[in-house]
Amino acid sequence: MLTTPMPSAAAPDTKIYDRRESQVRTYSRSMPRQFGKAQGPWLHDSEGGRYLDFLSGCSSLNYGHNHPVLKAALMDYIAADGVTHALDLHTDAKSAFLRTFEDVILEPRGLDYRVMFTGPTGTNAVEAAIKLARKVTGRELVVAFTNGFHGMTLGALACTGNAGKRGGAGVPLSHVSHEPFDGYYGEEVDTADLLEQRLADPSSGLDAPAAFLVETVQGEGGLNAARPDWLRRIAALAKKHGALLIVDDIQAGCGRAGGFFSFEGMGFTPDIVTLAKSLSGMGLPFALTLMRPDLDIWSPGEHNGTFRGNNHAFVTATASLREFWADPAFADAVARRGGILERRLERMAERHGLSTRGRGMMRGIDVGSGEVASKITSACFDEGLIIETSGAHDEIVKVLAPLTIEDAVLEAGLDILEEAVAEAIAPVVRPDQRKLGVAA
């Protein structure tokens, strides 16, 4: 089993990218290699280098690259001339996915959702969710939360907090109120109380909302993990005030932050859920909006998309549900790896007087500034570890290792991260160690 990255020394010829690709590109700037092969947690570049992937396609590759079971299912389907594109026609691949999703995911969790196939990305699922909430309630306002990220199309972008992303819209982003997320003002302030007060006060200026849109763990906003009791309060407030509760599980779902859904076991059930990223299991574009059956008041074709029928994604999604989620042992293994990640990050944080963020296999360490975080991720890349940042100032170094990663490989990657953090931040000497002259 490979455990050690082997980064290449030579950067590729980037002239074609510099000449033809838009300036909007990002990851390739901080990770200047050309990749040609991927397997499990490993990416291989054109110069023979091997990189350990703690980015996982921003949680689109929860089961690693080219998992053999998923790859075999797709290859068999293609070899049999299976339907590739079908709009929303009935297909064997769609039927198999719906039955498996019902049997493996919904029914064991006591959930009854209608499944809406939207366009292929997460932002399409969010657009459908907020449009449906407005249609059902007859209201316009969506309550979103500080540091939230929901997508780049205009409706989802209006619900997103990041000023840099919002600035690209070119038009007003309206009909959304951004309320403080759990912990936004510190532990001593309960922001659910603040929202309750605003909703109860007819002079607060807050219109009756159509929906509350929330991530249980804010993926791009800094790995802020909401407490279950806060989320229950938000769910209760939504119900009390006639709004629908939408949980954006695009990054935190599919096992990343806990169970298949990030809200499992928290004592509330969302009215609408959005899924994407690792839903296909193999990085193929696939997004869903799940809704209570009584909310499914769409007219035929009222919301659609040309690529809502990606049958290749149906095939790999079905295979991933059967391979991983049909057996409770997988969730147990993910929880155990999440424990390893938590302990290692807590150790780094304690050593340097820092703090950690997140939940499950969706965790990171707050290093205080984007400059320091960039220094750490650059040092990691030099050692063959691909890792990114998160947060309002990119101050969180964010670990999104595959859920299927071997323990020894996970530990090896965390060793690289630990060394990079130590090099970027001077060790803190705790008061009880000064007498002994020992560094933490």
Second form
Number of protein chains: 4
Amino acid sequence: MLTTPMPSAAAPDTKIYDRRESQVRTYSRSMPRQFGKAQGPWLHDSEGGRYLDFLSGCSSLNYGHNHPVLKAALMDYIAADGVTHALDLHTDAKSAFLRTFEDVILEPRGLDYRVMFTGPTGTNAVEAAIKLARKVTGRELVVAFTNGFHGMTLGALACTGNAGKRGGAGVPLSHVSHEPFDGYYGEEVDTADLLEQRLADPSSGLDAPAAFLVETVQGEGGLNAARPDWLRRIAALAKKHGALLIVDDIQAGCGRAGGFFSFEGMGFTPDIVTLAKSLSGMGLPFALTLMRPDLDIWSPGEHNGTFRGNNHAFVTATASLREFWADPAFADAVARRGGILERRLERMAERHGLSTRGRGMMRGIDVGSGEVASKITSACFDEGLIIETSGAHDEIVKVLAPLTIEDAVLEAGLDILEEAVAEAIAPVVRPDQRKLGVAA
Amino acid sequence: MLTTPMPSAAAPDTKIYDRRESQVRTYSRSMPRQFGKAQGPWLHDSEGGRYLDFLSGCSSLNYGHNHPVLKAALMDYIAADGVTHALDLHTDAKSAFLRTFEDVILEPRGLDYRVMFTGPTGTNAVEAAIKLARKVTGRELVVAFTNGFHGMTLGALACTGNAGKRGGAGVPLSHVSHEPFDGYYGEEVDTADLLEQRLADPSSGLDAPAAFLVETVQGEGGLNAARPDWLRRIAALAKKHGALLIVDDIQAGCGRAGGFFSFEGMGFTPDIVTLAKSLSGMGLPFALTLMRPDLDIWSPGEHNGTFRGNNHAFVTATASLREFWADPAFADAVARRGGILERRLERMAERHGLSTRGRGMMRGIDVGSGEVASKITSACFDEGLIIETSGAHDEIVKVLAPLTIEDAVLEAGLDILEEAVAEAIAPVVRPDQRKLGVAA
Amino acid sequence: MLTTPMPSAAAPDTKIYDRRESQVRTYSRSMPRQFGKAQGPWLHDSEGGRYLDFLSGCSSLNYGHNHPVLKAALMDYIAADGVTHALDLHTDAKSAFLRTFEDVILEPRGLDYRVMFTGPTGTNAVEAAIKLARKVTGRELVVAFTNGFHGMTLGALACTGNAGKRGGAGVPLSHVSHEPFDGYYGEEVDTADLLEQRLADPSSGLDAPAAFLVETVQGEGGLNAARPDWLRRIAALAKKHGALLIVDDIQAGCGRAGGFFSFEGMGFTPDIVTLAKSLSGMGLPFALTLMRPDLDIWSPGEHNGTFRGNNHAFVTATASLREFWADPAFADAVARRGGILERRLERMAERHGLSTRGRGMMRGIDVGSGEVASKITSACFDEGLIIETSGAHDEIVKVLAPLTIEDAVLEAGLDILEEAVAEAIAPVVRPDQRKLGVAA
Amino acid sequence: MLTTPMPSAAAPDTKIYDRRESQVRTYSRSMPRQFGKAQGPWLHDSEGGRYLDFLSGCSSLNYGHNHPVLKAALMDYIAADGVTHALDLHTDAKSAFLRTFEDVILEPRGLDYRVMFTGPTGTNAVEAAIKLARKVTGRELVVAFTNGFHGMTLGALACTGNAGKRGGAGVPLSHVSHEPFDGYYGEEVDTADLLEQRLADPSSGLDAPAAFLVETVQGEGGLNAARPDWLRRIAALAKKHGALLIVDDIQAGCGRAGGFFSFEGMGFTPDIVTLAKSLSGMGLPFALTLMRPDLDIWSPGEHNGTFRGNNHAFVTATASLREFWADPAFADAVARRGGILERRLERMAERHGLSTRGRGMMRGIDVGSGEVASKITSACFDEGLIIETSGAHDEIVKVLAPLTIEDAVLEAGLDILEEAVAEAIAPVVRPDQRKLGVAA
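Next block, the form predicted in complex with a further copy of the same chain, ref. the form predicted on its own:
Complete assembly follows, chain above in first position.
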């Protein structure tokens, strides 16, 4: 078993959370442990238990926890009194990041983007992206998609589909139209056709859009992976109608759904790209908005933010690019693990008449309802596996294992999942079954 | 002289910024150096120059750069593989922060707040605050104030007065009314009277407000310090009209404008408080929204965000609270330095027929125009002093020195400022004057 | 030929229009005559020409111009100094209207509605309807439909699909989602299915709607007639999701598309109905919003308007209800004429491989493009027939003849149309064809 | 006594209103009679009572009820089968109106406006005006004023100050800022100064305005009459800041507050003017938006409306312009009656320590509360005088007598008012007082 669930004598005082932490907290409710240390794919609680992390900070920890190379780079930087915070002043750390991003990421992919350091959260990068698109085009409407998730601040929230999140706004969410994502109406209906018709029709009620804002794989919306062909059509429609194509690669990027960018090799180039989550490589707050150089018409300071220069994140991001992306071996390994994940999930799905979702190392299984999914993730947690759900009804159990996970550990985690799925879907006790644990 | 302005042979390649960084950058334009190390009040550029920092990351570095106690705490934590990122799971670091915040900050001040870990940027804390106020009251309008500054995401930006920032939105900014701040129409007009009349008048066009959102000292808007009496009236008006009082203490809090909270001792208690900037103590991204426990009606996850648990920031914030706020000596020292700052600025103002603004260690001098102010800050930079402006016309030269600065260093920096002001205001060369530098 | 196109010596001075009338004028551009008298289906210009009116004030003159019964009732009323204007005070004329509306319209149809006298324009009735739906439900979103047309004031305009009209708003049009009307994506896709899925999906981005606002036949949007089955599904979806069903019967009502209400006999009852255009019977401004009695939760005066009691219109409306709707013979005659219209349009369509649209006496022919349609209506005008276009591209030539038109006159007008269509679609001169005019 | 209050045997059935008319009705609640005929200043109920009308359809009947000249013109027109409705086609009636408006109104005043025939309600004219201002300037914000009233449709309602009306919207009302009207903060504060400061301050939160929308005398908002000097300053501020000045002359125009336009002789010329209410002269629905010719950049049909050509109203409007405005004698007589009204109200005010409001024949007395005002209007109604209230708290009893009223009848009505005020304000019975009635 992965965890040691018995509370020790030194169990931490968790009353402080009831007393002082807002009710808005979520994950700590279904995973009521207090964690202290973390290394690679493992999280350790304060009572001696350890957990295999198939959540990875919702794809913020693609290289696992506290990767030694990143950790060393950061400690060296701090030890040397490297600048921690300098607003948007030039720093050695920023310079190194920009040069590395250019060398390792942009140039090999033939991409030419300017980098905007927004506030270090994904929602801030999205807000900057839609502001820029509105500024460039002089239009107001953003076309977002069903089940899209883009953040919690008012501009990004308007682009988010989830009713629970939207309801928190307290004001109507405007200037956005949610069009059907790829596959939304089933296989028979190509939703790009629907969008094309609405855009071409001057009486459709759809105003001329400033931008299309799309995830290639919808991380929170159910791991729906758009077909490359659909994405190319969307890109072409944006171009035809004078809208900018914004790919929100915050969850799917940094290797999670394929290459460094989730849209690599698909035959189109977004006008604007947002990145965050795993960008720092170590879970530090860091976000970027990339834009075609000719779109970079910002006035100085027109969009700013105190923490737009998180130098610690520059350091770890630079180290992560060099460590993982300078050599194709990493991407190859990720692809191989993605294959393992795909096969295992497909097997589970076939066994129970279910279906899978996703791409790369961003995959899940549709277990039919949030209730069943919750039963599964809860059973996994009891067995030492941290795993969460996704989708409109939380009906998708999603695997967001570290990209760096060893194959054997990945398989061991999937064993736990497979077991939990089997129990939840066909809860008849079969005597020949036994738990497949990983020694703590 | 504080700096060594001669470019060394090893001058860093800054073309990377032109090539890859968005035009939106600002501070690096007026301070075209690349910085590497920083300690206490000093920033060091890559060519051997050092600068005294009277900007402090716009009040994000109240305890100076890389304070040894905070730095040590952080390095110990990283070295031990402490959890870096865990979404909103319970961690030892979060628990320690909450307990310390309760012990050192809340209980001694008789305050009872719940803590919401929003995304780690100020704008996110503001967005959460106004969402909550709208949710609690079922109303939509937020009363903000002229010259207020609250952030760049769409909800917070609507509350911000600055036309340049607002213009970036690309959509109309709604659901907010900007009412005159204290003193806005001069001493003869009490703007609380004006607001009272509008609120009481059912035909004023001012809808019933969900919240008043106010800074006690307007950091970006010109260091306008509201009188405690005005703030009490505003608090009473909010209560009378069923609105929540939100104090945005992001820039003025953490000791900058008085106590830990800028409103301490003023005879009113906000319903909601936002904190960010210096909260982590070391310049790491970290923000909070505090709320009266009975207002904590969030549904789990109704407002979330990937980086809402920046554990590195928990560690340094905890260390900073223990180091600086557990003992009244720190606040006393800050008050003393605030007195020095006040006297020096008053002296400059008297000499040139100018006026001063602000409170505590958050003060400035109104030099009449942005042009003059820019001349002054530029001259200061040439002498090794980093200092910036504030106000609707950038006409206030603002001093945001570290709270921890030694008196002599503070005075030395103010000498440079005094000289620059004298030259800019009365640019006649007076032979008896000479530059007062600080040896590098 | 219907008209006498030669300008007489006494041709009116039309320069006054260039000098004083706004550029916003439209119909006078394609029909550059000045009209003086009008009777039944005929409009007479000031130069002695007469025109057969197949436009009928966009369905505002369903009983023709200056019907003698209505005219007499109005003249008697004026002669007797009947109240012309009395805001919303009770008047004999209003009382008579209400009683007649109850007796002749509501009771025979088993309908129980309260009558709200809004300002006397259709857009005002629509604004009142959506206000009420928002008030009753506490929700903000209105689901309108592609190609819908509901008015020019800001609330109604947001529900209107036409880009040219929307563009005039000068502000973003919010709180409305335009969903596909019946048949929008062709015969294979049932758009009620699409709407059902979006409403049921909590992550679709479609907020809970206050109302569905629908025309049964889209008068301006191309004479698209919704199938009764689709309307029933829409009605059921509204009910299921707590939204009110508003039928905008401003153009299709008053007998134009079937019974007095266009939805009669379709197996559902709207919660709210708007009426205007032909309601007064004589072209006088008059509009109503009908609502289920339990929805009538207005505060006194919450929605008002100076001209909400147009007593002249009450008089003519009462007379029109008694004259035309107290006996089923009128509806039967209208149905018969609708049949003539249908057959003639079908014949034209078949001949040229075109398609027809509409229902009842609200029908048109899709000639493929606005250019061709304009050629046709222009040719008709030259032959003395006033006829206009509809549709997203103005590609539908629409026939809105008076419901009271004699069959022979209807046929004569359709002869002109048939000729014009034939010439425009297949412009080869066929020697055996000759114009079928009506003696002036 | 003016009325005969005893219900006759033939009392009309008023249950129809309870059964069928919406709760939104207002005036019929405080004046529960049913009216039949009306002539000059008199309204006759169906039971034989007659009432002196000091409400005049809220200034829609400036020339009294059914003026014989207007009535004759209309009856002649109808008898001759004059066009009643023709959308926006040219008609003899429209041509005559335009020429008369040019000759009698525009040219003598040196005004050069284009005329836009909007839908025939005031709110429609306002919607067109603000649309145009937004279109011309490319800006979105309209500056309206406290206590302003501009209509019930969503665009106009956003400009209206009244909370009860605003609350009916059901959505937030956006894109408008309500600035203090002249005198709003008492005599010491010139609110033009306040507005000037906010407009000049780039951090005030007030976005660049498309238009200022102002009434010279606020009809619904309490008969607040702006000083000409204040209006000139507002006009100058609009010009300076690139905003258009829209005077909403719907209630104050057509002679009510001075000349034909309420702003005549004040030394400024609005860019856009809205007219409605008394424009037709006889209470028929009719509204106009006037604009400087260079602002007339509408596309054809960009703002339209079915009833934008109410030819009956053209006829009576033309007759009213010729009858009343072609000769200065009428304006002189109105000024004299305004003087009578002023003196009588001043006398009442002095006697009871009250204050008066208004200008011309648009005046009222502030009786301190809506409760007192209601008592007064109710007592007046019992004595046969129809009179209503205005103001944020309905605390102003307003006199909107016909402009054509005979002096003796005016005085007789004011006698009733004086008595009612005296009783309500000092309700001690004074034996020497007796009612001053007008024989029925």
